[in-house]
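Only one chain is given next, in structure tokens, and it is the form predicted on its own.
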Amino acid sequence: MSLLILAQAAADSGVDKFVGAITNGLSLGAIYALLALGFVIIFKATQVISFAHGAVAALGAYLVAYFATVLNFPGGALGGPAWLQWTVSAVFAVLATAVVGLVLERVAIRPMIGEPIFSIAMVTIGLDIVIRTITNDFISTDPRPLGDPFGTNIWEAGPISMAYSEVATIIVTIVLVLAIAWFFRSRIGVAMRATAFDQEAAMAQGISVGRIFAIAWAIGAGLAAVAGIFSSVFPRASQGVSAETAFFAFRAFPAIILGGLDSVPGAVVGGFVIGLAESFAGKYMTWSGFGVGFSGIVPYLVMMLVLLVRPYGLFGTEEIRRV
């Protein structure tokens, strides 16, 4: 009977962990889809290799944590209760992320259209520096809580457990990933699409190219912002945003080659197959010796193995230009 009992507990624990490296990685592969998915939309509309977007949703979280803790905007005028109230407040920072990527766009990027890939490239890793500089300032050498009413609440159903934090993270993820499905499908949606396929020819049907550049910039800010949100929450980040959020981005970069730069539906599943991947790593691979970190290399061995296959990634065109 004791070793009946022994091994369905040890089948109980292994049930556990997987469908615990399950949630995991659906969680964590939805942060890293919104940061890919907004990397593509800004390189598919403008050919733009934004080296930005990790200090933009650095900048991002902070503007939550200011608005909500600093701030305390809305405050008592809303009323209601306060996850309310912080929603608000996160839904401000990222309208307030997006102009800043509007003004990116407008100030620093637009004036090097026609210009090499290269110097682009080179002006959006100058940017990087300058954004990253100025949050980590703000934010000092303690990491900024966000005042989120996630907290460390875990819900439980069955063998799933998820913070309330991770369960909010895919329903927010499967939201916006509909939302970009439908602009797509719309007016400004049609005019970027056709813009990415071929800008002469989108001008020459009175398209405005720099009007779908400052979009696709927008919402590629709005994205990352929300990405920054999540990975400076419990189980992600314990104490908030710090300097180490606008480094989180770059994990994505998998994800990104591996759907394919030029590939909106490639970022989704990029980031959810990266996501998975590395959970499911850190579940497994330590228990075969290769230790804690081995975890961070496996997605860029997943993305080597598909480039070797696919070298324009499971999703994207041949004719795709890169640095």
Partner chain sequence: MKVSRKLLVLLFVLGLIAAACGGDDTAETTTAAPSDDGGTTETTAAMDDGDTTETTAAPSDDGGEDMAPPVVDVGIDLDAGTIKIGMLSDLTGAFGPLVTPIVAGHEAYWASVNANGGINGLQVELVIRDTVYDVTNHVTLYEELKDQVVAIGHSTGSPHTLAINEDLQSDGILAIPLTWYSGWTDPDINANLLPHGTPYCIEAMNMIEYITDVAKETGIANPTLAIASFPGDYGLDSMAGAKLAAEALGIEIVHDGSGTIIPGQDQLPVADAITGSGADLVWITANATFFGEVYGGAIASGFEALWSGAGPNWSPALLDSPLADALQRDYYGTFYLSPWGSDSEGMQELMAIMGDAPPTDFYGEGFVEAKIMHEALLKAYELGDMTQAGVTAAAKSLEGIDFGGMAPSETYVGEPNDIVQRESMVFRPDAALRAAGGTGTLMIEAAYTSPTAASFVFEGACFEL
Contents of the next structure:
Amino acid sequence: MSLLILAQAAADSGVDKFVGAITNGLSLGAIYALLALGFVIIFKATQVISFAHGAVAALGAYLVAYFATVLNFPGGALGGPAWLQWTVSAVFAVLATAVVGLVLERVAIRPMIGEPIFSIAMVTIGLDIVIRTITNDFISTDPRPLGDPFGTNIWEAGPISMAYSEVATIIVTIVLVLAIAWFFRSRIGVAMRATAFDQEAAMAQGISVGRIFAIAWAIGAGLAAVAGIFSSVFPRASQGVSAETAFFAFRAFPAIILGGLDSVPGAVVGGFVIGLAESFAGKYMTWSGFGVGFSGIVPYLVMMLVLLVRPYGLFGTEEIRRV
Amino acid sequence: MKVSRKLLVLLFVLGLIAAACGGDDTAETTTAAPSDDGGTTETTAAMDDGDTTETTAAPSDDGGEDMAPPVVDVGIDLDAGTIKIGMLSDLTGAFGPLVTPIVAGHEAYWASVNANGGINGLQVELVIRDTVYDVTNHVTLYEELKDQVVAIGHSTGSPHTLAINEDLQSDGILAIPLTWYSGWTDPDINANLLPHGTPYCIEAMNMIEYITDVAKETGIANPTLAIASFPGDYGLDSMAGAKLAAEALGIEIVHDGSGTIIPGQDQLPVADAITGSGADLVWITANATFFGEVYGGAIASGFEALWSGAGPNWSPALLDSPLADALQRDYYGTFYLSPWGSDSEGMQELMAIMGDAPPTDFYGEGFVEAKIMHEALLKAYELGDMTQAGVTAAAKSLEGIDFGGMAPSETYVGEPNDIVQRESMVFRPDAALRAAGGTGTLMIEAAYTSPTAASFVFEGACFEL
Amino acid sequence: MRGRPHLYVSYESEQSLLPTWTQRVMVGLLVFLLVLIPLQGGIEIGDRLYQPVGFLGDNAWLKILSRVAIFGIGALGLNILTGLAGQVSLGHAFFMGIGAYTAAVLGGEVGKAHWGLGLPIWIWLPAAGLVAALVGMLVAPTAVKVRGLYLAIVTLGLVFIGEHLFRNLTSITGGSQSGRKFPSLDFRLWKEEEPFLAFTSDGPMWPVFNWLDWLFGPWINFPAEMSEEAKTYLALAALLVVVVVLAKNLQRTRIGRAFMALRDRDIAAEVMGVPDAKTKFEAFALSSFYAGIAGALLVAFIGRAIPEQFNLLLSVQFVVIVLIGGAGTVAGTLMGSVFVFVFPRLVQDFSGWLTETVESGGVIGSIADVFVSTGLDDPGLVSTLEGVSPGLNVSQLNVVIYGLLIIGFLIFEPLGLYGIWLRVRNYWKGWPFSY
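With the form predicted on its own done, generate the form predicted together with the partner chain in the same format.
Zooming out: every chain and molecule, the one shown earlier first.
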């Protein structure tokens, strides 16, 4: 479907529009990929889709706004240029969010080890309600701009024109994806894969499953926070983090399913495919017969079509069914 | 053996139920008891005893004196000296961020009234319920409020208010709609409602004419217009006004994005459509979050035009965002109230009662609603009938409610087209004012009415719900 | 077999809906209580009126209980799909929407801006279920292909696609955030003006209840009037009872047992002759039928609804009901429905109490005051203010407590309320030798 649109798009319209659809799709896809990565890492360790992911992303973005614009900590203490101060504060806020993830796992998820997965999913819905409400109280009446250094600057090269923040989104995503890929080859990463495969067997091998859970939730929360940042800056949402930010993560669901729930490369590919599909639909599928807001459901349509052909997504592991 | 154990369980459960009921029963009787032996014979515990009938709204005929105790039924306890006002607010739903400061305005207003002796000695209590912007909750919570309050201080949302409107009319309860939907001007609909402020479609007419004039002054002879909005009563009512204004002014609408700003979706397609149209003027009806997304998307592709939008579009936070410079260049904002920090008498009063609260322009809305309710209750007291129906009747006879220059005065007697509000305050974003700790709104017109808006004749709503 | 409730002498008695007398008596009492709840009868002693279940005669509570009944019906549908057949669906809101708008088109007013044929309830209510069931059958093939969490997300996609359709089909739905009027619950034989049975207006007590007056008249005063809310509640409660019987009965039928076999071991079930595709087909159709009915009832109950009503949060609410209650059990599902709607009200009353306590001072009040803010300049974790406030305002506190309750319940008892009920029951079964 995407290919068809691509071909048609290239044929009948200007280069600028086409390039615009690609750049927008890539930056949107990068955010989806970050969110999807978080989902997948949590899923691989705990076999659960965290419905609290969006709330954690919003909390992370809020913490960035709070650390960078209100406290100016720890960036302000270090001094240096403004962009560096902001970056240090933002990194610190992301780490703080990872700690929140750690705490959530310890308090609410750990006691559920061995319980039916849908009961755990339900616990994450409870977490979502609690975190979202508290975050919205922090955010209060008005949206909170993140105070980021990207500004409204645009980087232009030939037909390509991208906001600095969009370039940063793509670069940070690539770096994080590489880091995660490396992580899965490290000792803890291998332990996580073992845990995902079989919790009991992993325990028997001396792997602390509890610790793996904690690490997975911390990484997931940190990734959510990074996605939260990039979904709350110019041009996507210059006004910053608001009550809407928490719902952004639901838009990444098609990405994780498309790629396969338990596949890290799948999450990345799924994120970019969905981002591009949505972007192209937004630019080209404007015929009124589709109805208002059609581009918003294109990701779900793409997801359903793919699932009919490949029931476990593009890269997901097929569940071996035994009697 | 087992059967008897089960019976034990049964008894236990029944005991629990009985205990629960008993507890609640006493709670209810304590609230009902004082009103039972109240000063007037008309007072009954209608809300608790199913078999007693509601008090009829008869004005006290023994009243030769001005301050005889009024007739009351639900929500007013003359012995305890309290008046209860219900609030159907969206505090944790889609409009929570907007409604929270409005509720804060109410709370501060009544706290100050109570501190100064209340309404002829009666202290006002707010019974606030969170509807989460859900029609089902709205209907259920209205049911809870109608048996304990004298009137509804505000009811959030147009479809929500319409869903309880028939009940309001049959129960004879007054409500102030917290929406500026033009349909509230219809006398058939507003029998129990007190609309206030400038309707969305009039606001659109005012502002489109205003920015058209600005564009013409800067040398654009035939400006073109692009419009986009939320779906629903708010967005489409405003869009209807925009189209009427464009027709009257003879300007072309090059992009009609009515209802295309859908919450929860990527707004870049909307921004693309606006930039693609190449319009000179843009009119947006959304909220600050989605306005920020559309506007940011548009200026990212280098689009320049005069932008304006409905009242709720604006948030001072936009001046803290990277969009601040562009907004100061492009944006003309509006509201029917004067901004926080302006020097009208009403605003000074509001600022005094709000104390240290963080500044936003929406406390004013709470202040206006509370003030209207205050006047209605005073009038009802004066007429000697503070039953639910009595308050409604008193409110519908109010004329010239004055807000100390903060908002245009409101009247509820007369032809719908004569009493509808047609003024808009026009402001420009100002980062310097924001930096000084205000809301960054620089008022340039206190009460602007465009010729189109002034001559518009309502024959129902601009947009039919 | 007195005193030995678990000894069954025939297959028939083991399979009967209510095998023991205790159960029959208890269910009978429960139904009796359900009927009594809205009647607001009172016992007059001296000059005080005592109402045994008086707080439930309160119209606001009746609205809440009506919602419990409507969502109970819908949740029993999801319970068939998730609890019995083991297919997790987040698409329940979509099927409710289909039912609601079928009802709106068939029963809506004629000649208004939106489509409406003005047909009576006995046509639009079953039709709402049937159309939803048909749509459910269209979705079923996906479920044959896709499993587990994948299915959950696919059905979640259904909700978004449904919202898109409802938003754009304005002549049926009234459009996003605007909505339309829906037919009322009144029972008409055909398109007459006067309803045959009015559920949505106050009126005299139904003659059906005369026997109550005859039976308890000397002791209890029953009012001669009946409120709109009481009638609506009774109509919905009656429907709920019918649906409960059907749902309970389903578990004993061939189809119901096929569902359970599929849930427990699908391949084994297939080997034993339970066709995978056909059974899932039936599960989706049945579940959607219930959802359609519940959707139609919900909008008729509100009178006016917007397309955004049928969103993901509604679906999640149903999943919460089924899982908090205890998946796979009818009683658990009903308990879940009570939890989801009654608890927020109790929490609201609790925070009202907290506010009063803090404001009135005293020992508890001053301890609570440390954490509770009573004004803009008084710091605290939570606030008695509803507007802009330091800390959480009362409504936010209510939502947070509700979320914490969900988490707490599941950590404490992953089998849901039904699990807690089992524990309590087993404790009393072994009492006084329970351990």
